[in-house]
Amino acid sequence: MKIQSKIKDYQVELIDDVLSKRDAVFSNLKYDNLFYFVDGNVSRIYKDKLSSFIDKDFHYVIKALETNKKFDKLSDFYKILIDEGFTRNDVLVTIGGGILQDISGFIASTLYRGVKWVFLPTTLLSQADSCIGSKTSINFKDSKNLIGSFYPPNKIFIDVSFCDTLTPEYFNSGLGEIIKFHFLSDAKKYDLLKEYLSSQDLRKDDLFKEIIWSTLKIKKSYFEQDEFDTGKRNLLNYGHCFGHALESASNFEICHGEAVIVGMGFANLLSLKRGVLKKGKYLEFEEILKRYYPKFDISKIKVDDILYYLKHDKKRVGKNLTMILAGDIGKHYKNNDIKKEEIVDTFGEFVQYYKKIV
């Protein structure tokens, strides 16, 4: 898959048994020296693959920790590649999930202002979301994402074998964007989600590929339509506005993708009890999303937390809060006038129906 951007075009490219395949990697692309960031649960469970494909290049080991994503934690990121040496011919290569790709993206972005990266993903979420769209996002003191620019890695290489050694609640974080991009689509792709998550192993479907190509083709006809998030991506936070709010009022106990499943969950009550989706549907999208909600005692979350992060909310326009809301499949507003008061109501209405079928 080609990607074409303002800031640089790229490429995308499944393949199996990545890191047997270092020169397929790396070939066609000029550099001196390669620097690698490794998430360490990657690294400690294919260290024998990555010790042969990183060789006696330069590695650093960094746990997908929001905490590791905080502003003021990155000096340490630059100076560790300073001081080994990084210069403007060499190449940053990421492997690992999101977070990673965070951290990485907006180095890359900002090291002598724009040095080359190379992404392999290894979470379903960053293979079938993140990694394309060129966003990079930072934390900044207790608000997630606040800070952020968009450069994206000059190739992206997708070995979905990485997903066999996910946790299940890691997997399900990845469904989480899966659902949300085919709810976001059309009812041809709708019909493909739900035949893939009728199969009994999902990781083992043979529409496993089909469903994370197809949850990239639907993104890049988003952002290649708006890449700077200023109209029709903005449609792309369905489900993350709560969902955002819910990770940071929980101290990040809930992981983003199943976080994004919640927030959807959520929005859909919304907007029924706005009018704007139907009864019929609502329930029609909650038997899709309940299967997956995370086993999580939602009530001891405090509406007054959940309010106050969505009050600091990137996507926040004027006096109200912002959430996308739902009409049906392919049909999605932006609604910059939603009142504390519905936020309070339907939360509590929420928990209350969350508890009873967690």
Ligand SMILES: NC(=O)c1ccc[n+]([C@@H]2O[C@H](COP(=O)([O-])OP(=O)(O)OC[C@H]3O[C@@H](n4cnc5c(N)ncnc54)[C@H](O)[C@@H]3O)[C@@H](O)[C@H]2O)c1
Given for the second form:
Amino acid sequence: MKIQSKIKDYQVELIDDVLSKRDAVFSNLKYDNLFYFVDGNVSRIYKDKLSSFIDKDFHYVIKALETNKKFDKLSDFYKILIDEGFTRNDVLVTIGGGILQDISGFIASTLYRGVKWVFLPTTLLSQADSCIGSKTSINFKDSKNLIGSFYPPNKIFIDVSFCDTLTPEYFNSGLGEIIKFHFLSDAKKYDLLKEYLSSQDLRKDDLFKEIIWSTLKIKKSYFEQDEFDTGKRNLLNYGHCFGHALESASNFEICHGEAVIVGMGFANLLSLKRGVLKKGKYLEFEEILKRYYPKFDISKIKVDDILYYLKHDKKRVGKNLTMILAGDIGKHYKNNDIKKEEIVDTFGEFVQYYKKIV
Ligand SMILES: NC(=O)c1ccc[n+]([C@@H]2O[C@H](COP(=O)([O-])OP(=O)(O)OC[C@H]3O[C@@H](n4cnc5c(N)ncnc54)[C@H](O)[C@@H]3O)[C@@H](O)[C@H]2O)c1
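The form predicted in complex with the ligand is what I need now, so please give it after the form predicted alone.
Every chain and every other molecule in the complex is listed next, the one we just looked at coming first.
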């Protein structure tokens, strides 16, 4: 798949057994040396295959922790590359999930004002969603993703077999974004989602690669004309307004995509109460979402904390709160006029419901 970007066009490829295909990965790239950043768990689980893939090149293992994505921590990573002699003719290669992607992407965009970067995503979320779209995000003090740039990799290679070793939480986290994108698409893609989700083994299903590819195509259709997120791309925040607030209010007890699943449930309930989503559709969407709600005691979340984080949402406009509401499949819109009282009321109802079903 070719992605058009204001920064540079780039390509995404599905590939089997990528760690045995070093030549294919680096063909067509001109470079002197390769420098690798590798996720800690991936480094441990795929040790043997990685050592033949990386061979004698420099590699550095980074744990996928939000604290490693902090602004203060970045100087360590620049230092490592500079001390090891990284030049503008070299390539940074990242093997890991969204955390390693954000660290590497920001560094690749700023080191010597931009260097070549290849990404092998290893989580479902990074394969089906974050690997394209050019965003890099860094945490600042206690706030997530406050600092960032737009800088896509030169090439992305997706090997879905990496997902075999993900924990159920991180698999579901990627699934949350897959569901979101298909809710934001059309009837045909929504049917594909339902067929995929009916599988007994989602990681081994024949449709697994197809659903990842379909998710990337939907994302591409949203951001190619709005790469810098000033219009249509904002709709991809469906499930994220409440989701981000919940992630922060729970002190990151639940992972990102799982919070997005809960966030979509909350946005749908608010849409129902506002009369923009019909009851039948609400129940149909809920039937899908509730199967993946994380086991989590939502009653310990304080509505004041949710309100605080909604108020500090990057996407908020005006004096009220902002949320992406749902009318139907592919019929979403940004509402900047959500009142505090509506959140309090919907949250009370949502908590009672969540406690009963999870
Ligand atoms: N830049 C973007 O566009 C964008 C978009 C969405 C999310 N994000 C960011 O991505 C991060 C979340 O990323 P994520 O969900 O991909 O996960 P992650 O990078 O946080 O990794 C999750 C866990 O899975 C482990 N892991 C990674 N690959 C594995 C594999 N193949 N087998 C076993 N374990 C593996 C990691 O070590 C870690 O413990 C957040 O920081 C979020 O803010 C960025």
